[in-house]
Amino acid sequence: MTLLIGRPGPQTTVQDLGRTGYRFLGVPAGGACDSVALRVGNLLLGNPAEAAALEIMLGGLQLRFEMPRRFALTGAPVAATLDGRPLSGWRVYEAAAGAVLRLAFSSEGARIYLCVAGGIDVPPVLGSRATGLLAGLGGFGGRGLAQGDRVPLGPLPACMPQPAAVLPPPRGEVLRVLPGPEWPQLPRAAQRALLTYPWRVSPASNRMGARLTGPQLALEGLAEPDSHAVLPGVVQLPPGGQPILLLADAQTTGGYAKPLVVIEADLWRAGQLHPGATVRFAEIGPDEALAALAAQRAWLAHIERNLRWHTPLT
């Protein structure tokens, strides 16, 4: 029960919701950069929330199903076909044995998720099947997939919902942020520029962080702090004055100033920033951040309830 990789595209890795509890050892949580897309894909197929999928950077993937299997593509919109038949995203399809899935490239997002009924069945490492590329940890041999790889699939879920579709959440170019620890020390002009300028995502971005380019921020008077813990969502400001938005594979410590932090409810949006995209930051308060997270969780729970109504009883 495998997927045979014909073309992996620029980067395709096995990802799940990440490995928690090891940051004190210097091990990032990692996992899907767009965890919302992964969660919805798994809900559509009746998989456990923690089931692993393929995270496909930009697209360009081609693979063959070596057995019949349901699947769903979520995340960034992309033109895709199954044996030449056009597919839509965020919808369940059935692949026959030998069927070939082809993805074009997305111009509206960075990461596509191929979720398969039963999940990707690579061995867990430190409690997760996520690929940590920097350490060569977990996933498919700790690396991105290559032509000719056979990716194992898990057993089918005991109960699978009837094939369904979900409307993807709106993305936009705005990330909501809270002030970080060094925000008060940032010169006023730099604060204004951070919150008003449309920052562009550099091609020198990866799963660790999105490098942003824009006006050179004047940082006079901003002392460089000692090395400290950092998390995905932290916006770092190196001495060069160009921000770095940390993503899922972010290191566990860093020594740059942290003027902003993207709220948890918008981390999936950050994970979909593709090279050349623009992004703006909008400051909100803690109550609004908590309300946004509650709304996101309620939306996922609503999807789960609706799919449960369409799951045959066993």
Second form
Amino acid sequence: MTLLIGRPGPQTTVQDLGRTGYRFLGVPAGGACDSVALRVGNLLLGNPAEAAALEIMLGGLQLRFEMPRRFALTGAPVAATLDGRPLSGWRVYEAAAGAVLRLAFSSEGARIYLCVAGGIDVPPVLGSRATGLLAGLGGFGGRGLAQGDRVPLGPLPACMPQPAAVLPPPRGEVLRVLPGPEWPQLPRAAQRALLTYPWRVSPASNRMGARLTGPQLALEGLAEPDSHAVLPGVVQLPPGGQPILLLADAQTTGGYAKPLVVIEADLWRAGQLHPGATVRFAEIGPDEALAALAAQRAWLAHIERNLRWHTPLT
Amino acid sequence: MSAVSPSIQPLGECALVLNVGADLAMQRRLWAAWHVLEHRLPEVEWILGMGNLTAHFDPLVTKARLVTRALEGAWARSAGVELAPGKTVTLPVRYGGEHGPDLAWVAGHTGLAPDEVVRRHSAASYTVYCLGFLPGFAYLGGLDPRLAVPRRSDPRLAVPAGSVAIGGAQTGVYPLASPGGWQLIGRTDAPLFDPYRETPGLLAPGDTVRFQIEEIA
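Got the form predicted on its own; any chance of the form predicted together with the partner chain too?
Up next: the whole complex, starting with the chain shown before.
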């Protein structure tokens, strides 16, 4: 009941929906950077929402199924094969025992999710199987996967939906934002640049944050706030004048100004920003942010209902 | 004096931040409010900062207006609340040498002898304001102002776990190996964070921390 890692690619980690409720201790929630892709993958396979999957940064993974198992690839589009047969994303396949899965590299997104029926069965730490790389917490020994690792799988779900496919949500370079606490103190020119410039994602980005490069923002008059909680989606502005968009592994507290916050419904898009991609911020109002979140939840609920409808009664 | 008007600001649509200012009296009230709110709205995640408290919630389950009212109410009632005293934790420290490679630099910058830096650092008693930044990292108040030094201009890529450090007007202990920009003056073996303990963090807000000289190299 294992996956044997032949090549891990640049970074492959075990992730679930994260370790909620320990931020007051300084423990980041972590979990999948694109939680929408993870949720849909688990729905397709009949897994519980909290089942863990492999988050594969950019691609380059090769592994062998050591027993027959259903799986789905969600997240960034990537060329993939199973024993040489090409695969589509967001669709359920069955791997035979010994079948080899190979992923090329994605040029359109940062993270691919390999979801398997039964989930990845590593022991939960503080209520989650997510890998916290900085603290070496949870996941597969607290680290990214390496060649030769045997990743354990959980028992099959009691009832699995008929193999199906889901249309992935529309991608795009625009992230909707709400103004953050320090927005009003930001000089007008810096405000304008933040909202109009196509920011480029630096290769120095990781699961903690996407570093953005663009025009140097002048920050005169911007006081550094006292240390306070930060969350995924917060755009920090360090004194260097280049923004950092915090992602799933964001540390729990920070001391930089926060001019913008990406809305919850667009966090998955932030998690898919690959090095070299451009990103624009579009300001919306709080009511629109809630409506977008409600629409995303309704879409997920719709998928769940449809898959359940096709489930054979056993 | 009592007419402190706190501000409550949104941090996105899923979080609200109560700001009251970072002194010990305000922080004590924040601890009191935090304890009340954790029981009152357990579905909200409450995160303490230095002079602030953040509520992180699902806005489609818990309305922001409800969270705002709970924050305002808990803050108003926190004045004059007597808190049970926290525990006192003594951390043995090996100062200087390989354990504290920046002790000489701190001495040079402050104009104090290395032994005097160590004496002052270990003589004070520190209050845990909050935890954050890294699992088990405590923001401590109470550093002797003479020991305040700037952060390193080139942060280290790897600070060893247990490093006792000074950054700005604060001191703290790195609970695990991580990058860091503070000046390292010593090291402790005390386990600050262990996810397999019933209480994973050694320190909690309101605790008192003392550093005990184990050795000066």
